[in-house]
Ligand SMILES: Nc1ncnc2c1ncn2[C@@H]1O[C@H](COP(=O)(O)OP(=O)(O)O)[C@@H](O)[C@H]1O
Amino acid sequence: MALLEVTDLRVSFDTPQGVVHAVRGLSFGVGEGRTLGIVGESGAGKSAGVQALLGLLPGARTGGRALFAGRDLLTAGEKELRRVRGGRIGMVFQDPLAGLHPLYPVGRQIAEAVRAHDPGIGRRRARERAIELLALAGVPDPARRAAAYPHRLSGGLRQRALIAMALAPGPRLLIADEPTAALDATVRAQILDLLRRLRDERGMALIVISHDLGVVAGLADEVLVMYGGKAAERGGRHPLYRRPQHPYTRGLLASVPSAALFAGGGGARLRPIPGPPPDPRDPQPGCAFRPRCPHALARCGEDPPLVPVAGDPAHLAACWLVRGPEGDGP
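Any chance of seeing just this one chain in the form predicted alone?
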């Protein structure tokens, strides 16, 4: 059984511009020692979905079920959610500067996270534990860096400090939301290697959220591609990358430089997906990708189900062009 099993998740919230239907019937799961990559454009509902699970979207209306270690997070009270988030579930946010207080040294902030989840630990031991966590997160000279303020650290070191803070209570699940945004290629690879190592050493489950399929290519066991608040495609990393079934997934892969420029011997060009993403305030019936899809059919006005791909029951796609195991499809 998966450590986290989400079924038919729905998330909406009010804005001055109207009701935003951020997530519309999303299902996924992740087990301990495994990594799920959630990929899609900005506004696809990736971050809103996981934040809603942890009660981090005030005023959001949620539906469905989200079982974490057998307990439904969507029906849990605020007191229980506070114990879960930051405790059994760690979160690494996109902007490390926003996640670190500018007026306190990073070591002090990590020590406070340690004491928040272990009130019986003394201040001295909490400071020592903070240095140990920075070392675990790959921060060089961790004792000196623990005394530094966030603005004195590079972007990569700040991200490692956030990871160290998230690891403080020993979570069973770590969620990293765009953990490599605004980092150069070398530092990005280091952060992804760090997440992979921590997952393997600690046996925890890992969810990595990104807009870039290239970020999760070497890390995820399973990939969930989201579009318009729904799952467009879901499957094991290798089948999904080698045999993408949804036109949106193929479009994302064509926009990844490593795939587009080198697969064709260096002569291929990047192919952007034309048109804007859908407006979550005005969801239309049928396939959300239809206005941008070069293969749209009249039938795409109907909502396509997420069906298994022929030959691989664990690989699913929501597209009328996909032929399922029974040979259905156009």
The other form holds:
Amino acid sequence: MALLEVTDLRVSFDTPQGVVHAVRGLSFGVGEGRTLGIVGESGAGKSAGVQALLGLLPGARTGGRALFAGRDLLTAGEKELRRVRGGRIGMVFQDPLAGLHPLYPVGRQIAEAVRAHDPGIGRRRARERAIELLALAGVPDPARRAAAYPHRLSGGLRQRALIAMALAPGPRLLIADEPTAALDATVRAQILDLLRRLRDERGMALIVISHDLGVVAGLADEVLVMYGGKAAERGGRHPLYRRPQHPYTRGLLASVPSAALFAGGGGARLRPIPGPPPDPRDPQPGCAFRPRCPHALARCGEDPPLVPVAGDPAHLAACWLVRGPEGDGP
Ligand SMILES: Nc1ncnc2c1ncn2[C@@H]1O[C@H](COP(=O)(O)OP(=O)(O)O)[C@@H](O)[C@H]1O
Ligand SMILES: [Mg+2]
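In place of the form predicted alone, the structure of the form predicted together with the ligand is requested.
What follows is the entire complex, opening with the chain shown before.
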């Protein structure tokens, strides 16, 4: 059994404008030492999906099951979730400034994260540990950087400081939500290298979320492509990039320069997919991608199930055009 096993996750928000259906029945998992990439356009439900697991969406309604080391996070109480967040699951967000307090030196904030997890550790030892963690996260001259305030650091160093903080309790799973969206291409590649190295050295499970298939290409063992709060396609990295089945995945791939796919992402967009994403306030029956799909059929008015692609039981796609194991596609 995988470290994290999410089954049929649903997340919705009650708003004055109506119910927002952010995640509509999503299943995925990740094992120790493995990386899952979650990809999709803005608004697909990527962040809501992982934040719901950690109890970070107080107003949300959730359904389904999310077993972490055998325990269901969706039924856990606030106290237990707080312990999980400061412990076995670490999280890194897009904007490192949002995760750092502007008025304290970064070393002190990391030392506090160390002490929160291990109250018995002395202040001096916690400070030393913070410097070790900064070094581990690839911050050069970590003793000097520990004394710096967040705004004195470059974007790349701030993201490294935030990763150091997430590593403080020795998490078994690290979730990085758009960890490189605010960084330029060179720094982005360095941060992705760092995540890969930390995963390998520490045997952590890693979930990397991005709107860019290029970002997860060099890192993920498995990729989940989300559209309109659901899985459009899921599979091993190589089968998914080499034989994409869902027209949405193909559209996303066509919008990433192929060089970027293997250099860790970024760069100019090629052909964006025309048309707007679906409105999560008003989910329509049938395939959510239908209005933008160049291959839509009458049958697409019915919800396509997520089915295995012929020849690869671990590669699944939700599209009527996919030839299933019984060869029942068109
Ligand atoms: N707290 C919230 N209240 C109402 N709607 C929300 C809230 N958080 C997210 N949403 C909506 O849920 C949908 C999915 O959002 P999100 O998970 O942030 O997408 P992604 O991370 O894929 O860009 C969006 O339509 C967003 O506006
Ligand atoms: Mg997001």
